[in-house]
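The chain below stands alone and is given in C-alpha cells; this is the form predicted alone.
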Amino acid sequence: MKSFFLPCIAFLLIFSDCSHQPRHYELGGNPIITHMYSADPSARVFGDSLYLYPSHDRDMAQGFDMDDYHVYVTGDMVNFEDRGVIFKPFEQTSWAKAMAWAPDCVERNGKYYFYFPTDKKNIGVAVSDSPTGPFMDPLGHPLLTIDSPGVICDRDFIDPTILVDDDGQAYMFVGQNTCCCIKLNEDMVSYDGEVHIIEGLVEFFEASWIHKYNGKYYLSYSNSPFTGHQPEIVYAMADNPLGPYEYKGRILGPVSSGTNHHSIVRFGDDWFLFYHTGDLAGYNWPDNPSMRSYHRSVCVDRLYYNPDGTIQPVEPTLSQQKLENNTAYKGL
C-alpha cells in the first residue's frame, strides 16, 4: 500500500503546481480602436475572453452625440473585434430620447445586465441571454432617474457602473458631481429604494468606476474640471463599499480629448487601464483640435499596484502605425 501511494501523492504535488499556467498579455498600441470613434470604456471579463463596452462616437458629431452602442471582444489584448450594435435605446425604449453615455454591463445568474443613461436624467437596463445581445429593455420605464426619491445631482445623471460583490450583493454607482450608490436586488432590474450618498471622493466629478482587489474597494473617477486643471483619473479606497472612502491620488492624467473616462479589470494575470483620448480626432484633423473632443479612441495599458494596495500611475502610450493605419471617418 505504501508504495501505491507515495506515487500518487507525488503526481498530485506535480499536477497541482502545473494546474495554474500564468496568462499573460501583450498589447498591441493605442488606439485599439481604428475603425471608428468610440469612448468611456467599460471592460468586463467573461469566460475566456474580455469584452468592451464603449459609447460610440458618431462621425458628424459636434457635442457628446451618441446613439448606439457597439461591443467589441478580445482574447489577446491584441485583436478587439467589433461584433456590432447590440442595442439602440432611441428605438428600443418608449422613454429614452437622446444622448446616450457612458454604459455597462455586468453578468448575473446567466443573464447580461446592460445599464445605460441617457437624456442626461435616466439610468436604464437591458437585458440580454449573451454578452454579444441583442439587449431588450424588460421595464419600459428608467431604472433610476435624476428624480428618483434620495437622489442628489445637480448636473448630469450619468456614468452608472456596477460592482457585483463576493456576498452576491449588487451596488450600482452613478452621477455627476455627487456619485449616488444602490443596492440593486437580485433580479438586477430593481432596487432596494434607498440611495446612498459616497463620501470621502475629493473633487468628483463623474465617470466612476468601481473594483475589488485584495479585499478593498476602489472608487475611481474623473476629478473636476471646475477647479484649475484638466481632467485627471483619481481613486480612493474603503474597506465598505460604501465607504466611507479615503482618497490616494491620481491614476492617469489628463488626456487630449479634455474629458477623461475609463474602467480597471483584470483580465489572465495582468490588470489593465481602459481609458479614451482624442489622439486618433488629432492625427485625422490636425487642423481642426475640437475634433478631439467629440470624436475619441480608446485606448488600453498596464495597471499595476504597489505593496500596499495603493495605485502606481499609469503612463499613457500611443502607437504611430495604429494612427497612420486608421480606417475612422475623416470628413468633415
Second form
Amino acid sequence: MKSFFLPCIAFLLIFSDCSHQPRHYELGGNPIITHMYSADPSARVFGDSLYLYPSHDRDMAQGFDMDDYHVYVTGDMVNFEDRGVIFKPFEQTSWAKAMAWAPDCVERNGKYYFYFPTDKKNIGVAVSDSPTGPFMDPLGHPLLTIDSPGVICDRDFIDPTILVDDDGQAYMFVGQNTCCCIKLNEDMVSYDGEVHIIEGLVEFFEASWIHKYNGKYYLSYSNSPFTGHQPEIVYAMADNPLGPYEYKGRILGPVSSGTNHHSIVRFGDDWFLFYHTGDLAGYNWPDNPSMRSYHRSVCVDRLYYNPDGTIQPVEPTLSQQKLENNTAYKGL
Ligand code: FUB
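What about the form predicted in complex with beta-L-arabinofuranose, after the form predicted alone?
Starting with the chain above, the whole complex follows.
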C-alpha cells in the first residue's frame, strides 16, 4: 500500500511544483491612458485581470473638480480598456455634491465595494455584483465623514484605501495630514465605531495605500508639500495593520503634476507601482505648465523588493511614442 501511495504523493508534489507557469508582463510605455486625463490610480487584481480605478480629470478642469469614475481593465498590462463610467456620485447619491477624488475598490464574498471621497469631507461606499459596475449607494449617506466621532482631520478628509486581511478583517485607512483607520464590519458598509490614528508616518500628507507582502504591512503615502519639498511617495512598514509603523523612505520622487498618488499591486509574478504625472499635459500644453496640475495621466512601472522586504525606489519611465499618439483633450 505504502509503496503505491508514496510515489503518487511524490509525483503530485513534483507535478504541482512544475505546473506553476510564471506570468510576467511586458509594459507598453507611459502614460498608459492617453485618450483622456486620469489620476489617483487604484489598481486591483480580480481573477485574471487587473482593474484600474482612477479619478477622472475633466477636459475643462479648472481645479480638482472631478465628477465621475471610469474603470479600466487589462489582461496584459499593455492594453487598458476603458469600460466607461461606473459611478457618478452627484447623480447616484443624495448627499455627494462636489469633488469626486481618489477611490478604491475591493472584492468580498463575490461583491465589489467601491469607496470614494467627495466634498473634501465625506467617504462613501457603493456596491456592485461586478468589478465594472453598475455600482449603487446602499446606505443613502456617507460611511464616514470628517465629523464622525474619533476622526482627526484638520484639512481634507480624502483618499480611502482598503485592506481585507488574510483573517477576513477589513480596514480602511483615510485622511490628510493625519492617517485615520477604521475596522470595517463583514458587510463592508459599516464599521465597529472606533477610529484609530496611525503613528509613525513621517510627514504624512495624503494618498494612503495599504498592501501586504510576506506577512508585513506596507503603508505608503504622499508626503507633505508644506515641508519645503515637492510631494514624494514614501512608505512605512509594520507587523500589524494598525501599527506601530516604522518609516522606511522614498518609493517615488516628485512628479510633474505636483500631487503624487499611487497604488502598489501584484499581478502575475510581478509587482507594479501605478502613479500619475502631468507629463502628457506638459506635452499637449508646452506653454502652459499650470495645466499639468489638473490634467494628470496614469502611469505604471515595475516595483522591486530588497531581500529584507524593503522597497527599491522606482524610476519613472515615459514613452515619447505614447505622448505623440495621444488623443486626449488639447483645447482651452
Ligand atoms: O485628485 C484629487 C486629489 O489630489 C487626490 O485625492 C489627492 O490624493 C491628490 O492626488
